[in-house]
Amino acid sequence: MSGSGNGKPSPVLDDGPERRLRRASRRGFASAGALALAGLAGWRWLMTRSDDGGLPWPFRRVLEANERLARGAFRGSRLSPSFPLGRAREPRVNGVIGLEGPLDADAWRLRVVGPTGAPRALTLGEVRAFPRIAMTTELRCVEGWSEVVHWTGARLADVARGTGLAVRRAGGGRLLDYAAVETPDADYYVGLDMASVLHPQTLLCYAMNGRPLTPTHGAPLRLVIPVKYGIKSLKRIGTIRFTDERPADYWAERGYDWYAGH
């Protein structure tokens, strides 16, 4: 045993669990503080970047990267799963933008517009004259919920081809790149790429679960695209405009992905 020179034993330093825990806590607190400061600095840097479509440009670049991946994986032959009719339920209303005004069903018309040629104004009866398509698919919301719904309507592709307004005649008959879809008051609007327009499950629906649409679910005609989130399934369509310019999109302007595929 070592001594201190006066015959008394030297004190033994206590390096037990409590001391080690205190040292670890101090190191952890310092590390957490440094990480928090770094995170705050990074967030401030992001928030001070220039705006691009309603978002700081780094966030917009991430959404654009997601879109490139989704569009690269998209196939017109890939269908959203179908379900037994007995699984169908009424979905949540979940949004009334563009539905606030009164609906005059008799006066309603679907305006279809292209870059050339006279616009068309279709009655609901004329839309119903296109081949009738029925499907039972899942309506998915970006909020995380989903519901199986039975839809009946006409393919948007049939309306596009039937009106002839989705074609750029000056370009040798090539189909245009996009479609813009709006409510009659233009308060709600979505943009679609032409591949999504032509997808066989993209419908202009006039019935839901075997009954005509109600006003809160988009009567007299609404868009349904099972391969995209519900923010694209615009209710109460007023105008479809075919164009080569990428259209504005209500939720993309508010920080969501323009493509909105899943």
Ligand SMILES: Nc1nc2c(c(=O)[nH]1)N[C@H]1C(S)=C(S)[C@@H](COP(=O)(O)O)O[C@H]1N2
The other form holds:
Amino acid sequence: MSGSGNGKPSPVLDDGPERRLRRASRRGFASAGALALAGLAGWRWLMTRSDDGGLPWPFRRVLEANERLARGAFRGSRLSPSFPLGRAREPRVNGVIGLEGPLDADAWRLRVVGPTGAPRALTLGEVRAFPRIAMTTELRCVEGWSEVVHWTGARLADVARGTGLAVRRAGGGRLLDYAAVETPDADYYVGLDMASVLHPQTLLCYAMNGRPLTPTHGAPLRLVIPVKYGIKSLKRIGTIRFTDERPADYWAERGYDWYAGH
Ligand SMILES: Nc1nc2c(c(=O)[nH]1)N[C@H]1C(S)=C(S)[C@@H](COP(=O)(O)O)O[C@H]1N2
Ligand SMILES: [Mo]
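So the form predicted alone is up there; where is the form predicted together with the named molecule?
Let's see the whole complex now, leading with the same chain.
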């Protein structure tokens, strides 16, 4: 028994491969078109969303989800990898925002400011008097390059504790949530969460590869924070301000992730 009992192919039932193909490609074309239109509408929708820190808010939400993941994976004890000293190289000079003006090395001070207590102004000698830490770590730029560098400096955690300005109440109390770090002219600025401030590899560096910092690498003092992308390793530091409000961040305002962990 068969549908076309006489053995001849019925023209109605005959659905030759060519016709099937034509029909399928018409369908395919229509659904590809519909997809493209939906995609375009989706993109228009994304691009017309209200701005949140330089990005349409759905993009900002994705970055914030990444931030939660990075924070979740972050532990004070989680160290960025160290390398043999022989692997250290001179990194390229990347970014001179906040370094354009001249710097009077003698007049330079590290200003440390908190909501309680008098602000401090440390000389380079006073920063150098904190325990001297050396590390050979990777400087990773979001632009896709990295370099192993040998750094020497003081732990930011020691300076935070030593000045006593990272707390909510004078003389003690809970630690504040953030530090705002900026160049003397305030043209470049980064925000750090307190866990990153206290991380043992977060250093205020005065030497790179065994020599004093050069001006374009951030003399007289720069931040080096290997658990974050290079954008956070602010050169020519002027001020550290401890605060409970999440600080502004130069590159976060231009569409990058505020947390910038990796
Ligand atoms: N003041 C200041 N610090 C800065 C920058 C900058 O433009 N200005 N660029 C950052 C970026 S994007 C990177 S990758 C590193 C590069 O450090 P290097 O120039 O010593 O290699 O510095 C960071 N610190
Ligand atoms: Mo960078």
